[in-house]
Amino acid sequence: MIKGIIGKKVGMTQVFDEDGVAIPVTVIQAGPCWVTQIKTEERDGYTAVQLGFEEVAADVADEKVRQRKVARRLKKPHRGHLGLLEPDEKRPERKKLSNPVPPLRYLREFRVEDISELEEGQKITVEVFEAGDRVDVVGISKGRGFAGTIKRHGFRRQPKTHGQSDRERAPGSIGSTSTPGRVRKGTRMAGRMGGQRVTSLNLEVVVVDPERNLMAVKGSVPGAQGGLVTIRQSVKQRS
């Protein structure tokens, strides 16, 4: 069975525990979702498990508007990809999935050691993961904007004195003198700031919520509120 399901940021709060220890948890909507793709050593050269999540249109009731949403929604490749199109005359080979699944928004790959027990189609809900398991939250920091080197790096101001009156948040000299005569490359230095991919290694599962699909991990998870996410078993457990 794959430990790993993709979901939605939800908020942070807190949890007591027996102790009457309060605990800061980040709550995650974590799935359902269904196996979209499941890729094999001999025909990819690796073995691993494509999931969606979040299905397009799922409020809508008239079926009509509903096909309408979803094409406007998801591009030809992707619903293709779902066997979401019938095959016709010039393509009868469009791929059909032998369980259909939902036109889902996100795909999301997890390698997978064994694959025995996994077919398209399959629904994975947060089960999979239980209190007190390990993982790892993957997810988009927010974007700062562009910022300076003190903000950005954390660079100390210059003095204020001696007669300079603009240059204390300066980052100062970038050059090397006459060797090598050019800026180094990965010289730190003001820019775009956050926006990027970042993992949160080996957080602890404190609550699963079957009937709401929901989860709470103790600590903090990359992104902002209704940010994607993506949980996985922890690579690096520890005690």
Second form
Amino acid sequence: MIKGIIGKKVGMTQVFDEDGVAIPVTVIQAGPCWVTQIKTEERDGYTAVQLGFEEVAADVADEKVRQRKVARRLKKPHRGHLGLLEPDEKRPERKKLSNPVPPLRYLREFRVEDISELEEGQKITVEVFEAGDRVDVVGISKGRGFAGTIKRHGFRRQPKTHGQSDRERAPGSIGSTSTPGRVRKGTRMAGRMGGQRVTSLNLEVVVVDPERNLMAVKGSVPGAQGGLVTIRQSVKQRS
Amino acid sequence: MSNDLIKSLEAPPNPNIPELRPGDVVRVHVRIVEGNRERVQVFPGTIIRLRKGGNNANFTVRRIASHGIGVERTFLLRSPRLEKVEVVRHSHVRRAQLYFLRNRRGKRATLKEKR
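If the one shown is the form predicted alone, what is the structure of the form predicted in complex with the partner chain?
Below, the chain from earlier opens the complete complex, with every other chain and molecule after it.
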């Protein structure tokens, strides 16, 4: 079984453990996911499993409307990859997965050494984790826009008084004089901040709720509420 | 929707805790663990602060311990460590935070009972 799942960050709260200690947790709506592809050593040169998350237009009752919405929200190559297109004489290369999967919006890959127990179309739920497990959570951090050096790199600000003007949040010197006569590469300056892939390592799983497809991990998780996160067994726990 | 998801993991309100207000004189029964034994300790005093907020709500109780030393303790309202809270009496207060009690001692630090 693989120890990985895709989810959405719901928000933070605190829960009490059996000793009555309040633990800060991030609630994640995780799964259900389906195995959409298995990467093998022979064909791909490495072993991994690709999971899909979040069924598109799942709440639409009318089958025709649902089909139309799926077609609009997932592009044809995506649907073909999920085996949702019917093969015909002109397109014999269209393949079905060995087990059907619903139309899934997000696809993410997880490296797995042992793929023998996995099959296409297999359903993965939060039950792959249990309370006490250690996980890494990967997400896209909140975008901060064009941020100055104080916010972006933790520089200190300059004095507010003693004759200063307009220098409070300035970065200060960014280099020497005529030797070398240029600003060194990699000098930390203002610029775009956030919106990057960030991994929170070694978080403890506090709650797993298979009924609601929820899990809660101790501490914070990158990204905004509603942001996509992937959860995997912690790299620090593998030996 | 997401709010309901979060709420489903949070602790339910404790049925042994009545509605509390600032100024209430209370007896808080707290479970404490001594070694491997658990017992209930009572912390009597006046509520000088009450912060709402569902799962994270808390309140602070002030009492005068021996030698006239003021002791304040903050409890999480939904903590499973709270056995129960008894309200001894309600006081007539005109503000939400009763920090002014910290600067008073003796009889001046008592509040009038609400009728």
